[in-house]
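The form predicted alone is given below as one chain in structure tokens.
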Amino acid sequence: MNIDLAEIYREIYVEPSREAIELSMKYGYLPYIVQRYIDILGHREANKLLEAFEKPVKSVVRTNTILINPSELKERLEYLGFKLETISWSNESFRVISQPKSPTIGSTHEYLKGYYYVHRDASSLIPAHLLLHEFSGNVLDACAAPGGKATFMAQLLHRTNGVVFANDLVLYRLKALIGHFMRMKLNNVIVTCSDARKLKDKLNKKFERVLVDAPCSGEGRISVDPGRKTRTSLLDLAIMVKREIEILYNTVDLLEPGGVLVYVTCSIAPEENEYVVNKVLEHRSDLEVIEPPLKLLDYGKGLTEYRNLRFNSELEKCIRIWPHTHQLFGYTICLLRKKH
């Protein structure tokens, strides 16, 4: 599949309106980002989204159920002064409502013993729940570091002898990933170091489940990293989109017929999500978009059009998590099945 960076740039280019420029100055964004929000949501909803990004988020503790049960962990952390709230759609996980001055949530004895993983937000729990629903077997996490989703999947598959093949390209991130596996005593893991685009040539294996958490702009995480308001120029975005298309297209070859792949980014940019999936669907007749097997939240729908672009109508089945409606990071998730 030949991907033309210039074509991507032309298709995603936009001239910001005065309205978008004014809002971008108010909140400190690159104007093209604010223009995107206005084009998708309208002015009023775009304002709500921008306001939501200004609000702090609550960290999430995910119990390592291999080592401890959630109720015992909750009791131990609350004894230390943490106030926790169970997440209704992920019973092993708790939102940290308040915490003492010391210790921090990442420095307790319970953390060091591997009893839990700390997520910045609950949205990252969703892909593993969807991908592994009623599944037992091996799974590939093509872009696994630093390990939130990979450790969760290893935990969920532990009783079924399923193995997580956790891959990443960046060495210092892999060190963090391996550290989490060791801390949490997860031994059903095989770690590889490769560019996800070339992994199909290095792994003599196919999978029934694949997770592609593609490196992206991270635009859905602005609430914890305000620098993302201005970090990604339109050209930078086009370069990321090209890489995302290449990663998704090539990892499909690692799927067994009938297998399911979850493509996810912590971004609400259509350029990195529906646009990417649509490009791959145009070049692959062996893929179909499927509905999520669980309704954990009142999901937003995927986009089937954006500005002058028209996408495959099946992309409506994709999931959008919006900060201003779900009080979570911005996430986009699409489930794809390889046809027999």
Given for the second form:
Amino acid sequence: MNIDLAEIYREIYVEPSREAIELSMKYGYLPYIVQRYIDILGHREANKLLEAFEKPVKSVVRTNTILINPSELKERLEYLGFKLETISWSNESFRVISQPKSPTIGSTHEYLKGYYYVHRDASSLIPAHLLLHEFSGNVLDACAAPGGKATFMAQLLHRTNGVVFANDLVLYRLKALIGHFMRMKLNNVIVTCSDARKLKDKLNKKFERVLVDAPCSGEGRISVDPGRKTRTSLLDLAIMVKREIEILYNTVDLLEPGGVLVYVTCSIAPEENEYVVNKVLEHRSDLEVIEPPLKLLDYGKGLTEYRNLRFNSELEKCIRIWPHTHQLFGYTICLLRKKH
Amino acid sequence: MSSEKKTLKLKTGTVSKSTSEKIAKLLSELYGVNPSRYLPSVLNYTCFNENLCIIYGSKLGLVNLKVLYENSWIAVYTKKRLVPSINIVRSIYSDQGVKAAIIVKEQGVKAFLYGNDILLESVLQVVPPVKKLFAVIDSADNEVIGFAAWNPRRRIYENIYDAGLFLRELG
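Alternative state: the form predicted in complex with the partner chain, after the form predicted alone:
Up next: the whole complex, starting with the chain shown before.
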């Protein structure tokens, strides 16, 4: 598949309106980013989204159920002064409502002993739930670091002896990933270092489940990283989109026929999500978009059109998590099945 | 980007026959087990820096890929010592009961998990056989949390490695 960066840039190019420029100045964004929010949501809802990005999010503790049960962990952390709230759709996990001055949630000795993982937000729990629903077997996490989803999947597959193949290209991030696996005493993992685009040539193995959590602009995480308001120029975005298309297109080859791939980004940018999946669908007749097997939340629908772009109507089945409606990080998730 | 991020290079490879034999001898001496029951035939290593290498079993033989860690964590090389992994000792204890260990009070556990040594008064029980190396067990839940070595001159159990090491060293 030949991917032309200039074509991507041309197709995703956005000329901001006066309205977008004014709003972007108010909240400190690059104008093109805000223009897209207005295009997708309308002015009023775009305002709500920008307001939501200004609010802090609550971190989430996910129990390592291999070592401790959730109620015991909750009791131990509450004894230390943490106030926790169970997440109704992921009952091994707790939102941290308030915490003592000391220790921090990442320095308790329960943490050091591997009893839990700390997620910045609950959104990142969703892909593993959807990918592994009623599944036992091996799974490939093609872009695994820093490891929130990989450790969760290893935990979910532990009882059935399923193995997580956790791959990433960036060594220092893989180092942290290995640290989490060792800390949490997760044995059903293999950690490899490779460019996800080249994995199919190196890994003589196919999978029934694949997670592609593509490196992205992180536009859904602005609430914890406000630098993202201005970090990604349109050209940077086009370069990321090109890489995302290449990663998705190539990792599909690692799927067994009938196997399911979850494509996810912590970004609400249509360019990094529906646009990417649409491009891959245009070049692969062996792939279909499927509905999520679980309704954990009242998901937002995937986009089938955006500005002058028209996407495959099946992309409506993708999931959008919006900060202003779900009070979570912005995420976009598409489930794809390889046809028999 | 920090200089570490730019320059990080991990050394990986297959463990030499002599090192494999040392690990087998260690398990046999400390726990009286048949090491072949716990050791995979091929052992690989990943070194993160001069002070920390992990040794793990290689089952799949993924020759074309750079493998940094596989599921059976066997041993650690740290502070110039070869020490069994927490995982392998948990597995041995599950089969054979606790051996060559010290059971430690809460305060001692807290200090140990942050990299400190264990004072004699923090030790509730010493489980024989008494060798130089002891698995450290948290008295609150009987979990293995690392390894310590008795220093008769200082009369303390010196921290060789603890479960917190991976967070401190690997981020």
